[in-house]
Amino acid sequence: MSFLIIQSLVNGVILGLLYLLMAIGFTLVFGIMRVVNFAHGEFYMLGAFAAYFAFAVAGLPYPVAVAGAFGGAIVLGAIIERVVFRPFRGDELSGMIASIGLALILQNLALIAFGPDPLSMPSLVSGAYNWGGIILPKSRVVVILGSMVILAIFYYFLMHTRTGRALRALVQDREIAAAYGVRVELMYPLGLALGAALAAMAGAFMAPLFGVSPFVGGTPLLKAFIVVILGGLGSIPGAVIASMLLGLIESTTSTFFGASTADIVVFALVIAVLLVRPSGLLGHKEA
């Protein structure tokens, strides 16, 4: 039984990991743009698709797989704030409107293009370690490490440098960080590639585990959506907070209970939360 709960709680540190990885770009472009980005799952899509054809179809190293998803994210990221979010700047409303859009343009430009069928990736190394019953699978100890120096960049990124801190700054109080000198004007295509890559580096790290297709963003954005909703809209600690504590509930629950009783035990949790704190844990309520 102990080995089992051990075994529980590595899974969920690992669930919470990649959730952290797809869910704090969601955020990100929501404390910037004041925008719900529901093509948040489509980004994730298109980095899985970018990783299958560098790897598995070019022969590309995986590393160069990820690193092109990354790069191509952040320009399709900048065009598409240009083209699709700026025109509705100020206007929340049609600005989400117009991200639904957008995410069924783009999951209709894949199913034209790749088909409707799942593709698969050929896994990045064979093998699990097996550390006293423990087990886990070297290609998921490949996603965590890659998991990990990503979101170590980042928060490097933003907690040690001035563009980081400016884009920190415009989150907590648009106004004030207006004020104070930062550039509004340029932070926001710089949030939106930025989570943009995020969830593109997220879908590069996933395709292995679970494949790709034009469909594979759907559970991501809902695990995203629900992690931003607990830790509180626009909150960076917020949503690694629920992050961890999302992928621990999953994993245990499963274990014990089943996959079914997982879903109730997290939206449970979501409404529970948002009862006694309605901004979510670390949220702020608006003015």
Contents of the next structure:
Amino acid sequence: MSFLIIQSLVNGVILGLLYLLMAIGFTLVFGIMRVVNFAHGEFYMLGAFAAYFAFAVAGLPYPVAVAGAFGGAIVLGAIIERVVFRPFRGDELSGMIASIGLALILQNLALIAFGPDPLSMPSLVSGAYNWGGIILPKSRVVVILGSMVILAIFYYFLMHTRTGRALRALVQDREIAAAYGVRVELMYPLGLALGAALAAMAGAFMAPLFGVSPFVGGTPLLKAFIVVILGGLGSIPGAVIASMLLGLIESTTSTFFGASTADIVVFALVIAVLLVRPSGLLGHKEA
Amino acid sequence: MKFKSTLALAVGAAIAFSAPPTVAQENKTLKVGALVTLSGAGASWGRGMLEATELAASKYNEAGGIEVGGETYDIEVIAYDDSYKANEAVSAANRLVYDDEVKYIIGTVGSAPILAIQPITEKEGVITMTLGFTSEALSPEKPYTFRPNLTTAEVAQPQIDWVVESQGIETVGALFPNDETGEQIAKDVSASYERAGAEMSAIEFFERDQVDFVPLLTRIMSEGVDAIELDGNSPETAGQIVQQARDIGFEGAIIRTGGPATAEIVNVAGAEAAEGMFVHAGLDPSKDSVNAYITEYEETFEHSMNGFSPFFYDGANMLFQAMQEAGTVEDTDAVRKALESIESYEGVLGELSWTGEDRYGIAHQIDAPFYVAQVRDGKEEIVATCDIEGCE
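Output the structure of the form predicted together with its partner chain; the preceding block shows the form predicted alone.
Next comes the full complex, this chain leading.
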């Protein structure tokens, strides 16, 4: 029994880290642009396709495939901010609806271009590490290590570079940041582009685990949404805590009580948090 | 082989370039409806059925028409799309039966559509050939409905019996989607394993949008099962389960009872994880007749063939043979009886007869050979040949 407890905790931490990469971009976009970006899952999907074509079709090395997904998403994200989201700045509801429309468009374009059938993304590694009966699938360890590197780079960028500070200033207060010389016109596209790029890299990393098809974006979007509601919209430390919490709850309750119970517990927690702390665990109250 | 492909090419070219038959001006027209799904989900099945019918009809038309009761008829296939929906199937059936006045319908693809059109077709004595898997499609009160393909009800037990015995399986774990379909399949499959002498010792249900199965698989593996059954899951989900089970070190057998899905599962899981999986196979690609059909089909229509297509090619041909034996295209009661009495028909799939008296109360269910295959390097390799009685 204690073996099962440890195994499910390990599974939960892995799952939490997978959710984190997705949730960080989602919460960043909300923090900067005040847009609940429902197209976030579709950037995940496009990243998965980009990795598939670079790695499985063109035969490029995997890091190059991930970098390609990153670069492509940066450009696409910046263009989309300019074309789709700019007119809705400061209008949260219209921005959200535009993002739903964008999600539908991207998903159906992918459906037309790539067809509905799941594509074959070869695994990078197979097998599992076995540490005294505790099993760590190698494919997940690779994804986790990759995610941690990306999150570390992202953290450094956000905390210790001029641009990162400007982005954080924008999250805290747009007008004051603008008054201090933060170039809002550059930072908005950059914010969405970074959010999209994080999602695309999550897609590229998880494609070997969860497959590639036009419909793969839905589940990660839902998980990111739950994480961000729990952690607080716009709060990055909140996203870290909430994704770990979500991963651990899903894993332990699924293992000991079944999948339906896991869903009940997760959503009960979401409701409880919303009742007690409407802005999430570490969210800021609306000004 | 060369001869066959040349022949196929010639037939394909003939179909492609044939002008309206000028030699057969005096021929009458035999209208056959194809009420199938041509758009949305299920379209690949519907297309396979329609084109199988067209291919069967074109064979007769090439030869100058089909002779029934001293008359010669050109066969005309009239196709309607039901979008896999019951209400659209009903309006299409109304048009086919009352406007086009067809007496024979190939279709429908779905279960709900066939149940919806049967009040029309059975009342008017229109013979239908459906793919619908529902057990209610066939009954003594519906004497004009036939099913030329096998369903899970036919194939599950023989396949499970064989796998359980040959692999020495005692306990089985399974994951099913948490809905009506999943629960029904869980019940059926558990009963089948019990009859085969194994126990379904760990059953888990999950929501359909779930993609991470590691926690549930951990739970199933902690029960120490010998095998994991994938029946009831979409090909994509089944592929994810296979991959994740192998990822966390599951070494037992993985079994997929039910519909053809091997290619998609291998795509998602990867050939390495899928290696050694036991799957249901409807076709034996090493059989010459099957190969010839696939080649001819792909050359004629220039896209790949759906696995159900040959069942409907054989089914349509059995129907045409029944008309010839009954000597009429008008009296569908006589045609139906002639069709029922066809035995050991030599089709593309092998030897075909009708069965189903015990299960449905009427012998309108095809009895065709099928296979248990094992995945080797991402491809199916036949390991057992089965019929409804069992596998060997």
